[in-house]
Amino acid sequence: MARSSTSKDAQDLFHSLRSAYTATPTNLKIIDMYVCFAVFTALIQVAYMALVGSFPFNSFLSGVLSCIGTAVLAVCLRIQVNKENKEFKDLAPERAFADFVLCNLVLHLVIINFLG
């Protein structure tokens, strides 16, 4: 009996999350997909390292940190671009995107430097 109630609660939760996410603007959904892609790429690199090995360890660290860093910067962009977030209401979306691009440039310059 408790299992049925738990299953129904999980289904209701999933349904409410899905219906709430459909109201999300398209630009935020695109950023969400970019974050998922970056994290998925990092997971693929970790799986590859686990299967094959990590001989050039600097390359492995650079690849994973690049993916994770890009995902973190994209989450920051999503927070700044979200219209429902009152903390960044005075920040223009163009300015937030420029910050994202500049921070990504600095991140990848550091990563290229780390490669040697």
The other form holds:
Amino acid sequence: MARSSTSKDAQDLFHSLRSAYTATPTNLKIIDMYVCFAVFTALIQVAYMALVGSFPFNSFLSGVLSCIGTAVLAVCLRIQVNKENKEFKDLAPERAFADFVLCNLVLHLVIINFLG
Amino acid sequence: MKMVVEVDLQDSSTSDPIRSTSDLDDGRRWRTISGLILTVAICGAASVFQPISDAHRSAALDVFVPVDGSYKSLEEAYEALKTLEILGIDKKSDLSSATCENVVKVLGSSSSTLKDAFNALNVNEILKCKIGEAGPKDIVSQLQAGVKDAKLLLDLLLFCQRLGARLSMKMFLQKEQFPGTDISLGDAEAIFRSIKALSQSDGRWRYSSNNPESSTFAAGLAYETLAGVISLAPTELDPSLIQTLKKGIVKLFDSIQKFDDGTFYFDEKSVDASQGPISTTASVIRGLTSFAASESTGLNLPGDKIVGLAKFFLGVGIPGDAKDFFNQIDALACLEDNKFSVPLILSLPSTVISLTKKEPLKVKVSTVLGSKAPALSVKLTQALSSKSVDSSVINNQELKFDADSATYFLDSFPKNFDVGKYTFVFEILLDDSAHEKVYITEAQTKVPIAATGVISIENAEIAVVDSDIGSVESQKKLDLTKDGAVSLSANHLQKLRLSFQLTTPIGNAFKPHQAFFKLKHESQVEHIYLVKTSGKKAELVLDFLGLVEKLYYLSGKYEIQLTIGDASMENSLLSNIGHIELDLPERPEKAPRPPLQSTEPYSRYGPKAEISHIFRIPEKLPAKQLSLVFLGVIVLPFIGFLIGLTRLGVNIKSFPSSTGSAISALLFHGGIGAVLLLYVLFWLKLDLFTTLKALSLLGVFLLFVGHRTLSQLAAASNKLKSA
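Show the form predicted together with its partner chain, please, the one above being the form predicted alone.
So here's everything in the complex, that chain up top.
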């Protein structure tokens, strides 16, 4: 009884999460997908490094940190753009996007320099 | 003069060998090198220069060798022919046919360049080929037209010099072959001024008005050209112009450089100059000689520098390169006969005085090319011994003149003239009678002289002495002139004593440079000891008790060899005195073994073992296919992202439609794309600084455009919200 309830609870949880998620606005979903894409790319790089060894360690670091960095910046963008977030009510989403673009450009400059 | 190794004998005590053979040679080699350097440095101040001799003439025939009967270019032909002409070697008949053909061809064709025509005319001046009429006329008119446009110093030189030569050729041919040619410069003063405009305040000249770089070589060319202009000018030029030129010459002499042995030379200041010191100095001398010859007021050049320049060229020796040879001989020919001052060189056929042979010391005075000097007298003012530099052995001795061989000689030396090294100081005094040319000599010529003689070796004896008591066990008298069969025996408790006396011919004490005593074991192990000299006596005491370890405990028969040598010693000797049986104790365990003597004595100079370098092992890189596979795998999340976007129903409907906003939006995206492209280029080939520079520009642009776009978007969305 308990086992089936926990699994049923897990399923219910999953369904409720899914339905709640569909309610989120499209632009936030785009940002979420971007974050997933960045994280997956980082994971594949880590898997590659685990396979062949970390010889140009700076290149590995630069690649992984680029993905993680851009994911972090996207998360920040999501926070600022989300209308339900009371803290950033006064911040225009375009301004947040401009910040996101600027920070990404700076991040990628440093990444490319470190890539070697 | 024999140059003997000056080995410093001050360090070791008498009974210490320096080292065993291999180490000795290293030590001796180092001291040899330092001694030689020291000797050369000292001798640098006093050196002998020889005028051009037959050695030069025979070398010239080897250096200027035509290929298949003719030279590669007319310029080389000219250099070769001029050099051989100055040296007085007649080779013209062999080469004239092929070279003359070339000359005629070049002068006859109207398409030859100015340089070719120049060289052809030069060669013709020496060979005197038969040229037709038309060719030279074209050349002359071409040159005359060219001088008006010529901006280059070289072109002007060609024109002026060669027209001057044509004039002389015309007179030589005594035919009116060139009736229509007008060989004079129309506006000589204007041309003079245009050349003079190329001069610089430091005495050097520029090659052309466009080229800012200046050189001393160009200065020589300039003076040659100006000499040609002056000689071809129909009227006298303004003397103030010539005065300024003379000042320029004085400035040029300020930049002269010198070596320690008193030779002067001109060299270019810039490191990558195409002309070396020989060609630069030769060019300057040629220029000055022709300039002095062309103008009548006379040129005053510092005499010591002229002699220094002559010594520079004589000091070159016999150059191996044809151009250097030509420059050397041409410059010396200019110095031999010029209007300012003709240098005279004092040379000695031999700088060794042998006290036993009693031959006189001969001195020759001649011009640089070996011609006769005018009447003069040579005086030996001082003979400074290397031992006592202050007092002079000979003072103010006048040398006698032998008219048959044209040499000055000194046949009597004072009684206290001992063997050794001296520096003789000669002075030349020209007789007061008026000469056609102005001769100049060095104020004082210092010549290193070596006096040699037979050193008498007396009381040479070798003895084995008991060390405790000091009593002599066996003593033998030595005759060092023949290889004796002295046979001695000693054990490790005894000492070996060698002594002899060396005296110079006049009875002074003599300290030889080399006095070595060598013991050589049957197994080829050698030990060398120095014989110390104090006063007249030279003595060596070997205490075997202390030397046992150094001798590697090797008992047995040792051969004895004595070497006495010096530069001033005519009877240097190396004699095998005999042998000595040494009885040394047994070798203990820890004693060093004698070094292995290789059978081949020069094997140490052979190739050494090859060094195999160990390089850093490069890191192992993964297989190429694996990397490419992962490259493909990396792209997958991006594709997933795009697919997800399409599933979400992403659109670009809010892309602004009005043209102004559309343009700024496009520029915004374009700007971001450009920055990303810049990053790619940065990774591929640019460096950080270029990237940052470009990035700053793009960034400012992007800032403006982005601000515009985003504010327009914000305004649009605000309108939508409020509406």
